[in-house]
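Take a look at this single chain in structure tokens; it is the form predicted alone.
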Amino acid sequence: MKNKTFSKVFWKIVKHAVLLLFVAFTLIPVLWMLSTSFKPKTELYTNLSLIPTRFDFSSYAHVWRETDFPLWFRNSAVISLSSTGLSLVIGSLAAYSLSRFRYRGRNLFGQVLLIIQMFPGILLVIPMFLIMSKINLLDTRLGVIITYLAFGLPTATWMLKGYFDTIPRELEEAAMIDGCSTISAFGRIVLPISGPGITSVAIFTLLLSWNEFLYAFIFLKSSSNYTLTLGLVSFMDQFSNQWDNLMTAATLITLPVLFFFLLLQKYFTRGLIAGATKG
């Protein structure tokens, strides 16, 4: 009994002694440009440690003061913050029909929506670049948009789809005897119970939208247009780099991503399992 108990306390010590290990794996770099945005830059290439002997906030008012950054965060926000609401909208329409509704085409609708998140964005660019060029699309933030959406809405509608599955239908048939319309059932008793669920697809969209790089780099050639991805470039020269400010803004680009992100973590949380337990 004693051998029994000692080989799964030791194996619990193992789990987690492995798990810590992948934690800071994760961890290390996070910090380590944490660390670098706080560095003189004397100790750039000097030392080596996580801690600087000495913070030096100077990067951060030269990145915010002195180059385009805060251009570069609206024009993040402004896309970022409308492909998101653009999914959530269309996202949870197109979701409540399949839901719902029995239509023709309704499987088919379903299954181009899972083959078209089949495909890396990287198949895609070459379409896409034709598309925005001929419809004169390109470098602009409605171009980007656009892009963002046209990934973000099949996941964002089969995640939302997986929640309404969860929803008693007797509900909105208790609200359309008392008077209420399909649509009106729909935003008055479906969208407040999903909230967890629009709040997984929302984080998920905004995180796409604000750290994709790939397509604003080909569609965005105008400085005033760059995305904070972009804006990052800018640091990097042909033989160096301004480490320095591009930790600084690293940083500045991870922490409203963070705080929004542990802002709404339990919901995230919740909406994923709920959509997961009923397809």
Second form
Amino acid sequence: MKNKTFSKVFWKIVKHAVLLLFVAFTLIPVLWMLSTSFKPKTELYTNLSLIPTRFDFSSYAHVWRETDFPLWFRNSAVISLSSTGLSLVIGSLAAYSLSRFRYRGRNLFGQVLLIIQMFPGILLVIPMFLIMSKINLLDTRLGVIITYLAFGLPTATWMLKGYFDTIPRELEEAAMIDGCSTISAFGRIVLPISGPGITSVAIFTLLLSWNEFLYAFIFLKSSSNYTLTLGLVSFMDQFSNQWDNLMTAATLITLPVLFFFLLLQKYFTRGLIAGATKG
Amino acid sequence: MNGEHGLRTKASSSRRGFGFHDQRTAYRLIFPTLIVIAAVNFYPLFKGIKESFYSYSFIRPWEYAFIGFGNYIRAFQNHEFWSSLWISILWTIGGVILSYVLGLIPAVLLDKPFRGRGIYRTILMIPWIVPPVVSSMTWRWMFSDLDGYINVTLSSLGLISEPIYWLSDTRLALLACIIANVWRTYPFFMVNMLSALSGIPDEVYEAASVDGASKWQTFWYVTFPVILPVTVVSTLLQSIWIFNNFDIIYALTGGGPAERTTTLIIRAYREAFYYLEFGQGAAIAVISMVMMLILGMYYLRLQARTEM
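Show the same protein again, this time as the form predicted in complex with the partner chain rather than the form predicted alone.
Next comes the full complex, and the chain you just saw is listed first.
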């Protein structure tokens, strides 16, 4: 008996020790980023502490007031929200069709949605650059919003189809016997009860757009049009090794995502389950 | 398959063209998506494939001409192409294996409910939501030669006497990139393994323990077979995503030092937007896509068994 409790306690300690190692591996970079952004310049290279002892907001003031950072923040918000909104509106119709109807080409369409997510971004960005320059959308936010549909729409459609599959169709069928059309059954019955599903798809698509770098990097040339991720990389040249400013910018980009993640974690998790989408 | 079942209910089988039998409505609903995907995915895809067969240089536009497999032959004859291919393979396989193992361990430990489980889970998921460019930038600072966290910590512990040049040593740069990337991708495996593990009922574990199975035997004969399908699917997907990744390496090393972290994707970018050889860049991108399509087809076959 004694032996058994001992081994239980032993395994419990091992378990927590291993998990704490993972916590350290996970959090050290995040804390290092945060503490660098708050450290006074004099302590930057001398103070190794991961938890800031003193809060110095001067690099925040610098990044927010003396660079284009606020503009980039707005650009990122406008671009991610628009492309996510478009993806949801257009994609929900196709998702409903895939989930409820049986027709020729349906399987193929579903497979196309999956295979699209395996194209390397670099393959699309080269011709897309030529197309955008031909139709004068290079260096515009509209051009970036449109290109973000290339990953946003297939992702949203496929995830929403998965969600609609879980909603029993009996309600809609009853409504249709009463003379309701398929489209209005979708609008009046399915959409209103799909709140949680749509939320997680929206969050996931927003996250992909907010974090996107390659398309923005190739298409946007003037600083006033930059997104946050592009702006951060451009800081690298501008500030070279001023890590306090760089880490401040990095923190400011991450905070909104982190905030929503802690608030709405279960919606985030769904996007991470394999087969659903791009990571 | 539960969709098929619904077709046979009395409401929809009474008349053709009614309800979910109405094919025209079905096509109308997917039409907008089809148009957009044709415009933003397939048109660029075909244009990209087309340009890969042309001599297309931005600096010498007058030389634009069909050259068949010229760009491909040039790529295959270039030894830098082969070293990039090798780097791509190391980068992908190293990243996938490490993040799989690092994802599986916490998943197994977090499977059963205990106090603090939710907090661990939340914390370990954080790297996945951090923008890739941000994580590269932070790791770049962590890896910094003289003042980065890693070197300063190692030397204050007395483990090293000289700084380790993580990002400028040709032997270490790829490893540093893989570490930064694994930090970002292991939560994907953790979450997927956790959701697979939650499907194993407690009775199975109890039965195994009654039969006197050791912890290792239980894992090998009970747990592992159950998570095998998820392992295959998530490994396949993650291999494709890691192979295709541009952000992490670009923001961390830019492909250097001495091209030791130049994957095929970085090379395609450099050909197209640095040397402005669009045709050559497109050819390398197409080669990458074909390699990923082979993995993708395998994924679709697995997917077809469980879905639709």
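Numbering follows the first chain given and starts at 1. Each form is matched to the other, and the largest set of C-alpha atoms that superpose within 1.5 Å is called the rigid core. Please read all numbers here as calculations on a predicted model, not as lab measurements.
Chemist: Is Thr53 among the residues whose Cα moves by 2 Å or more between these two forms after superposition of the rigid core?
Modeler: Comparing forms between these two forms, the Thr53 CA shifts at least 2 Å.
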